[in-house]
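Below you'll find only one chain, the form predicted alone, shown as structure tokens.
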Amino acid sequence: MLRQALEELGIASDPRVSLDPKGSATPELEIVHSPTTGQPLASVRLDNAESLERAIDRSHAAFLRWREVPAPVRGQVVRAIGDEFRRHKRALGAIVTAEVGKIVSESEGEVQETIDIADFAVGLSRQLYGLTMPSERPGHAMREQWLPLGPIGVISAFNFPNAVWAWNAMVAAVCGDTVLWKPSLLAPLTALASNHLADRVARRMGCEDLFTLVIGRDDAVGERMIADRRLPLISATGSCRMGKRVGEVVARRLGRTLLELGGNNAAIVHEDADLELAARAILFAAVGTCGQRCTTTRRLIVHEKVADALVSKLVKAYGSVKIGDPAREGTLVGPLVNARAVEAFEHAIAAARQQGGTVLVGGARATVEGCAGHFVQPTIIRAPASNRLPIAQDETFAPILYVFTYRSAEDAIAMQNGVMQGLSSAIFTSNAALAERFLSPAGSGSDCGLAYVNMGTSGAEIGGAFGGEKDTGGGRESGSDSWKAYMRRQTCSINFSGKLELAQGIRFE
């Protein structure tokens, strides 16, 4: 299936890729392993400092040409790219499934996000609005306009190897920017296929090097990329540790960052909630993508009056979740991405037990017939009566749900906000006043960038700005006015009076 998909997309013959990998990883070569079988899938030749330099040069030269293209015309290029992804949605989804272990519906859903953001960007290409402001000086006019920024550096994580790039690339393209992409070394095949499709369409329409790809290790490529002044914006998705490093280096050169980092998301379930709805929403948000979404529900904060009933529903549901080969129909949970992720899963469970937590379901590796990959059991851990469970302060990229109880809504919101990250949050309630308190315009409710009522913490739509606060980084991607991150603002004043007029009534004669 993988070979067939790569052949359809024109990647099987790429000189950087070998589908008959031999040996082990080196500074020049990365071996891509299947999280499902543990076996090598391909080897990919890596970029180095010299090839990165050439890639940035090409991207910058292309930007100087691309920014002169009218925005609606740029939108037509993005429209054609979206159509190309529509045609190859199934093949791209197959690569995502093979490489990172997502079930087929989630993999194809991720490609659908790319198609959706392309559609969004096409409309945006005619809506890059500035403002007209009144001038205090007679015979003067003022306006504000938004201009292309430059080549954008995009660093993406393994868990959304196609969509996160597209959130940046499609919007940046209509804004007049080019994109230089460094993907995760855990998902280079998806990146090669995605970038190839976009670049192929753009070249066919006479626009070369709009989308450039560099695949390399942090020391050889990543550090140089984030330090390069020719990349005015670095958009980085990954861990909080990685984001702090990116922010530090880019800030030293007074560049811009758009950071989408860790999440430690909570769902509050009030005593008046629809427990059936809550259980179904929490199940997907907690175990979907095997807990490897930045928006995964990791903490459940449930009113003590309904805690036992809800937990009972969830334990029963967890017991029926089919774990297996993500390419097979009926599988709901595939593998973790690699052995290190399994070790982190086991470490978190051991720590929770030491801290007084009780494992209600799961808590161990899973055995899948015919698959020797990195499978684990989705796990629910109930906190002790004290509600103290320090391990829950950490984001473990695995399907572990920690359960806490509360008595008052104020306590629940405080618990929800009581972590360093601030990405996604949810509340389940039929009380309109409580829902509004959770979304308080004064800022006293959820402190996250995403706040949902009667739905889970994962599954954002591209129409809204995506991102979080605190250690999540503060960046915003995708919809709403996120396009402004990829442009520079210019305030323009025009004197048509024929004489000099100074602001603030100053006279200098």
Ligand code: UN1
Second form
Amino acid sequence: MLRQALEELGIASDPRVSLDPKGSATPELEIVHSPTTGQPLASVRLDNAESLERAIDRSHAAFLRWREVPAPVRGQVVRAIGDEFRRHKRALGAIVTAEVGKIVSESEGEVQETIDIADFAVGLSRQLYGLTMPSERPGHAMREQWLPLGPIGVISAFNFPNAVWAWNAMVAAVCGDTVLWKPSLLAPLTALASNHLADRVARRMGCEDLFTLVIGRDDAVGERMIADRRLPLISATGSCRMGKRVGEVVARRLGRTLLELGGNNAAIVHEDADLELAARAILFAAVGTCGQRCTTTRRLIVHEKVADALVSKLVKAYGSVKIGDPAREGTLVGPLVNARAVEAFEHAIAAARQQGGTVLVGGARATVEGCAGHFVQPTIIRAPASNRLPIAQDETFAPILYVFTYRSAEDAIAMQNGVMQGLSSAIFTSNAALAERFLSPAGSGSDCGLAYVNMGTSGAEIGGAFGGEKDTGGGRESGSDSWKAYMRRQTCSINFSGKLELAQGIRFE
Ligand code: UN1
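What's the form predicted together with 2-aminohexanedioic acid like, now that we've got the form predicted alone?
Every chain and every other molecule in the complex is listed next, the one we just looked at coming first.
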């Protein structure tokens, strides 16, 4: 299946890849393991300081050519790339499933995000609007324009190995930028396939090196990449720890960052909510992708009057989700990505128990016949009556849902905001006033970048700006006016009066 998909996408014969991996990882070689079987799938030859240097040079040279191409013409290249992803959606989805263990429908959903953002970027290519503003001087004009920025460094995580690159790459491309991509070492095959698809379309249309891939370790490649002044923007997705490092190094050279880091997302369920709808939404948001989305619901904050009713619905639903091979139809929960993720899952559960939490369902590894990979049981843990459960302050990338109860909506909002991260949030209520309170224009409601009403915390559409506040990093990717992060702004003033006049009425004669 994997070989077939890699062949369809033209990378089975890539000299960097061997589908018959032998030995173990070295500084120059990474072994990709299947999260489902634990077995090695492929080895991938890694980049080093010299090949990174050449890659940045190529990307920079390509930028100088690409920025001269009119934006709507750049859009035509992105349109063709989107069509290529449409054609190969299934094959690319199969690689995502094999490499990171997402169920097929979610893997294909992720490729769909790529197709959608390509469509969005095509439209955007004719809408990179600047403003005009009235000048205070007669015979003068003022306007603002948006200019290409440079080669953009993109660092992506394993959990959205295709779509997060595309959010950056498709938008950056219409903005006139080139993209240098360092993917997670847990998902290099998806990166090779995605970059190859985009690159071959662009090449066919006469545009070389718009999309460049560097696969490497943090010390050899990552650190050098973020320190390099030729990359004016580093857009990084991953842990808060990684983002703080990127932020620090890039700030030292006064570069720009776009950071999309951890989340610790809560769903508030009020006493008047439709509990059936809430349970279904929370099930997908907490258990989907085996809890490995940055938007996963990790905390349930439920009104004490409906807590038992909702929790028993959830416990029942958790008991019936099918855990198994993510490539099989009917599976809803695939494996965690690796053994370390299983350890983190177990550590969080042990800590929660020690802190007085009660495991209501799950709480252990899961066994799947014929698959020796990293399976765990989706888990619900009820916080003690005091609501004190310090482990719930951490983002554990696993399907663990902590349950807290509340009496007043104000307390619920304060609890939802009471973590370091600020990515996604949700409220379930049939009370329009409470929903509006949650979204208050004063900013006193949810403090997150994403706020949902009667929907789960995950599954954003590409049309909105995606990202969050506080330790989530503050960056915005994808739709709305996120494109402005990939361009530089210039304020232009033009004197057509034939006379020199200074602003602010200054006379200098
Ligand atoms: C991520 O987990 O890094 O909103 C991205 C969502 C997806 C993207 C998640 N559209 O869940």
